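Heads up, the chain below is alone and in the form predicted on its own; it's given as structure tokens.
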Amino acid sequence: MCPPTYYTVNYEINPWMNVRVKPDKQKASAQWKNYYKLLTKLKFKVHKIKPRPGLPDMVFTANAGFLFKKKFIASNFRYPQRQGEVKYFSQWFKRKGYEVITLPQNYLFEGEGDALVIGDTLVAGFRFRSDIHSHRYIGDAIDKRVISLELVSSNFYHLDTCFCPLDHKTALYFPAAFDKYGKKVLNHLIPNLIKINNKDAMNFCCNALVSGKKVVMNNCTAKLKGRLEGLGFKVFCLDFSEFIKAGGSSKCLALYLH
């Protein structure tokens, strides 16, 4: 994770940005600070990495890279004004005893933001931030099967933001960011897989960490903490108001480590 220091709206990359809206700095850290507290209490290990000046959006950890096993596979940003995280990402994880992999240029990749494991296959996200040509890649890095899906709402414009692995057969998504062809994949792929409202999906409820059965979720309806809850899920709610001004919320916040 990466304290909110620098955080900021100064420059807008998606439809949640607006530079004229920004986050409240106190209540921003607030957050962020109860998130941090929450995870050390629930026996998650966070390390944290240094924010930098001028580089607001390096509090969303999760579009760093890639993780898989001792591999990091760094990202290329598709937007300058973050590409500037990437040497301070890949310095950390080496400095960890990580193999730090780069991609070509020309493939453009953000991280977990558009990676997700379900199982024994990485679905992957293109179209706004990465493109479908870094998918085979990774793949071959991690030797998984990938599954590469077309996002086609601008404000999904990260996989992590309209679908979440639950478990190995679960997941959440939100069927209006994916096209036809996708949903049909996602509802083959996996056995239980469950719709989200509108409401829900605003409110980033599909960018949610999970671990084990604990999930970590913007707050969202009854109706859905209460569907996870009924498959055996432990649903913990927070505000992350100020960073979803920035298109982020519990998952953007924190990188898997292996």
Ligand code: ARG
Second form
Amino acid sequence: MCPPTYYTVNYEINPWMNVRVKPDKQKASAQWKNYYKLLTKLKFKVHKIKPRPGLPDMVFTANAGFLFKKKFIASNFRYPQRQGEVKYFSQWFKRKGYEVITLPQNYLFEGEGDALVIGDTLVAGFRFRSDIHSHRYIGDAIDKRVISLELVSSNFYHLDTCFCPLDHKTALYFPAAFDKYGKKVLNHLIPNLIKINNKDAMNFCCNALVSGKKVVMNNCTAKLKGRLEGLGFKVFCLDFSEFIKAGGSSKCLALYLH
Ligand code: ARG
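Show the same protein again, this time as the form predicted in complex with arginine rather than the form predicted on its own.
What follows is the entire complex, opening with the chain shown before.
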């Protein structure tokens, strides 16, 4: 995770960002600390990377890259505003002993934001941020089959805003973020595919951090919480309002390291 020291909204690269609607600094800091505290209380081991001035979106560490065993595949961000993050994330992983893999420059890829593993498959999103041709490269590097899905709604510009694997056969998804074919593929691939409604989708409920039976997400409807609890998940809801102003929530604010 990356502390929100320099977090703000001073450019617009997704429909949630509006330079005239700034996050409240104190509130953002309190929300981030609450989240960090909850994760440590839940026995996650959280590493922090030093935030850098001029890189406000560095808090969204999920976009740093994609990890597989001791390999770190660094992102190639679409927008120049985020490209400066790459060198700091790569340095961090190199120092920790990971093999840092860089993609050819014309392969746009935004890390775990657009690439999520379920069972033995890598589900990867493309169009708004990552390019489809980057997917095969990632799949080859990690030796998994890849299913590429086109994202069709600009509010759900990263895969992790509209799709969330919960275990090897269960996932949340927001159908309207996918085309007819994408919906068909997901239904075929995932035995327990749970639709979330518009309200939960706009509250970033697919953008949940999951580990074992623990799920941490922005405040959701009682219906969704009940559904997940019925499946044996323990749901922790926190307020991420200040980060939603930049288009991210719990999942975007962390990158899985194992
Ligand atoms: N403002 C950031 C961007 O548009 C938000 C990133 C959210 N991250 C994510 N994994 N969905 O790039």
